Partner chain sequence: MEPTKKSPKILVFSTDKISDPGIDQAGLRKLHYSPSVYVISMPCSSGIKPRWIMHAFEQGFDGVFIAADGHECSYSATCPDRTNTIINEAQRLMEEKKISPKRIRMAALCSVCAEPFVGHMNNFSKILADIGPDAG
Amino acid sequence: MGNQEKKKRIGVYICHCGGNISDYVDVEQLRDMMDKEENVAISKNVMFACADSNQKEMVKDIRENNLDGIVVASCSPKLHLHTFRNVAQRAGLNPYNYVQVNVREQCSWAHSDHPDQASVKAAGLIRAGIQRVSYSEALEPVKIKAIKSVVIVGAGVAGMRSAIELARMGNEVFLMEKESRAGGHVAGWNSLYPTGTSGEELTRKMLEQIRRIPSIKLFTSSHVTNVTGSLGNFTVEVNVGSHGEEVLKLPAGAILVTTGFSPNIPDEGQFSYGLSESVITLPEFKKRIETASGKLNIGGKEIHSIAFIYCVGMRQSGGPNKYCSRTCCTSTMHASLELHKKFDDMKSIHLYRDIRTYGKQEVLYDQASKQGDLFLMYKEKEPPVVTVEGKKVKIEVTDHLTSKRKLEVKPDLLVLVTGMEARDDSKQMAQLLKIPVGNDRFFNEIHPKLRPVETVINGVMLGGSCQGPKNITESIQSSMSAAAKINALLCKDSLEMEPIVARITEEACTWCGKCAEVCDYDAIFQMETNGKVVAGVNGATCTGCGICTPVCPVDAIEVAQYTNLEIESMIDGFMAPVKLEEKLAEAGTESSAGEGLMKEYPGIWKEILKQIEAEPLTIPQIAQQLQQESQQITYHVMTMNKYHILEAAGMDDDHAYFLYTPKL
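Just the structure of that chain by itself now, the form predicted in complex with the partner chain.
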């Protein structure tokens, strides 16, 4: 276990956030209270903790007072955890001896309706932070040397495009394709929306480009069989050849998964699919119009009227595919336009639930309407009823747009608009790579908005439609950003990884194997130490999830920063009694914030005041005299203005800037 000796010289900074916190929480009283806490060396209020000037002051404080831990009570750690970890580092303090306490999002703002109680809560939160930092350990990042090569699994448009990019950035690329040819689904389409480009041509050109780049090795008919190692140093085992003739072990610094999707296939009998040649799916239909010429013959008859049923197998409120497949509405419009361009005397009837031709694709919907296509709206609860008799198709549908009239449609051909599903074999890939899959069975990224191409496994990224339905543009966008992310990792000489990982108390561990059993990342192994068999943790593969910790019968495994001491002492900190002076009850009104709260101005404010005491100055002038950036000064002047410490007193000669003078 690590060293959890108690810190003796803790620095506490409680931020006003320019009023966002101090308008509701009595930061001054809390500062005095924290000053009296055990092992706290200094306790301060700051106007903006994150401001450059304060960061510099913190560095100075840490050095001069020899602080061994710091707590900043300010905004959410999601915003500034790294800012202050870096401050610690610049001052020579280990960044993990820093704790951020969220007194804004989870206190002053959440309880702005009860400022007195917000102050009591903030006291508990800050005390918990002091407790936590006092047991925090100095951690060193796990350092690894990265191999500059990438294995890309899946040579569809997403995989091919990112292979080219990664190679151009100086990486060696191994591009794996399961099928005997590269190109994925796009290679099979002739005309693509929105531009009408041929998919076959698009993928052929990409392939030609790939062949000209020596640092890309494409392996068709290849299957990934095993993956070991971790970021910077994976080994990917592959069988190549239709009978697995060749076995390769490829070194990879990172792995990019671009395995794509499967077209959804309707169940037999669903809308009469499989019961008549006159009922086919959209991909089948696309192929037919591409290959036919002159007349469109399907199932031994000439086709002149086509009905499309949308959302087949998609958007099932009760079924597994709850999502919308995004590409099928547009693809159907595009197919109907192609149909009318290529063949005479055609009629299209669209039985849809909602039309989702988002963005620029809306133009296709408009064109389809203008060419005379008919649109009837059905509801999921009242789907069209299809009956077939040989080649004849009859559809009964309630049109929800025309006062729910029951209509009967007898088209020559029925096209089921099916969408995109996760591949059946994606579960195996997920198991090999230990990446999670969602409820929709597509691969899961860490966060759909903030970290959309990374997985919880360091060094394994996602691109293209293996993450969920995407059109070509979107597929390439995501695979290119994954490529950029990978390159950013591999271009460094050595990689630093978060040291917040599990570790074992060897004296207590009895190697029962329970922790290893629940670890989804194979990070726990059996080892021998001092003649005793115990569990060991691979710091490079451990994600720090902590799932192994509650299962240990003897409490012998814990994750750094989430130790019993840290968590339980935080709980104690929350509950320590808080006595605040009554005057606090008045905090929370705009006016109370300025008066008395900032008797002691930050250094920079004093300097600004000194400058404007002599003569009124503009912000650029103050900035120049203090040799600071205008932006920083603007920040302070605005806050000082808010607290009535200074005021605007006219304009400068050019009428461009306000002149400021002291007010109080």
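The structure above corresponds to the form predicted in complex with the partner chain; please give the structure of the form predicted on its own next.
So it's only the chain below, everything else dropped.
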């Protein structure tokens, strides 16, 4: 470590990002500046670095100029790190000899009010990237053999459905359930929207399927006590039986967590909950509807009017549950409709903050409104005031739908609409698996859109409502997505892991154990080599977080791609003086047609302007005249419109397409 030879031929690519960067950062001057940096063989500025055409050009540059490192100054590495790693790989360059510099989120967007300063900062960041890639290493992925078995923790609908799919894909499945029966909360529910199937029937059918598949082993009254190993080779210790009579050690290539949720229970006295039989929660109310026949009697009283108070324990600006539970509004509407179907002469009053019956569930809100349900809107700062006298309930509410009129409601029954919370044992599970929980106490995925079912621990996936409130369909969809991810990993002969992991200099290490103490992933262990006790690193478990490096008293640990040499050289590059010849024009000023805000733009834009110079044309007409795909012309026209190069000039005679003309 520390003796890495510097790269001699580096390529630098600075992206306009369609104006997102070049409107505020002087990309042309930076291109010329970087061209003079030591060991830089090529320096270019490009309109869209991620475009297929530019990727092909980069591959060509790497091959023809024998580049041994590349730097792309563009957007966040979260978006295109793998894009440009693949470019390097296609050109025959090791993908870890590539560095991406963020000059959009960290420069042009953050400093749009000071373009000159944004350019100075961008220059420092690009120089830091050049210095870093100068000392980058050609790394190879860590390869491991995987066991084709999966442990699923939680046998609700999400866990059972994913177990069936994983087994069908050829994996052995161990399905663990803490309760004495499988099915979770859904097993105790009656009619489900929109099919009308009961939850009991749904879970029973899944359970029958599971029993017919020999590669699925279901364990009830069981709980996980310990987890060791890493992706491809976990060992999960499970206590089986209500009294923990037997301890099993199950081998697993991956683990899927589908532990579900807990229903929120109101505090005693909250809206008079617990002070009267006439105040109950929504789950309790649904049970009463299902079991009642003829007439609805609760607490010895015949019920004819029901009031629902929404968002109880949810969306609290000052409480623990600041999130919306998403499913409560739909569940309440459905319960009200079921109430009217089963019993005559019923009145429903809904006291709500917002109605969130999203998607197709909006039909329920429409049906409830048409059947005569009354809706009163309150604000969080003015919640309903509930008083109870014996079996009588009185609710005072300020209704914002009637100009803040103060109304009084006296229903036979008050139902508190509660939502989903993280399970009480989720913290314990998070500690066992080393996965993070959010402020809402649900398990956290890596990214809600890009990696929605993966955790920071390779091989540990999430599914269902253990991530946050979901309805049955959403829970099953997420668990099946996790099942597909797991199978994609385990179906390979070997797994390739990110090689950006901690490394030990054995000559310097004296094994004090401090690195192992701070490691959250149990990736560092004690070992003996050449008669000396030193630290070792499990490359399959290590995430490259770097928490071990600052605690080492003899500086014997560093993380690949984040070595002392690379980081120190980046600092030197960033701190080097920057001199700009001139300031950019102020952002936001419009210019004449054909110039736009950017200093240069694709040649096809000039061709488009030529076509619409004489008369306004539609996108299909422009595409036909230029013999280009309509989709490609649409992209360019929309971008030109954004930067005031052209504008819409009404619609064609058929009112099917917009006409476009140069912006004067």
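In this text, rigid core is short for the largest set of C-alphas that superpose within 1.5 Å between two forms. Positions refer to the first chain, counted from 1. This is a predicted model, so every value here is computed, not measured.
Core-superposed comparison between these two forms: CA of Glu380 displaced by less than 2 Å.
When two forms of a protein are overlaid on their rigid core, residues whose CA moves 2 Å or more are considered shifted, and Gly531 is one of them between these two forms.
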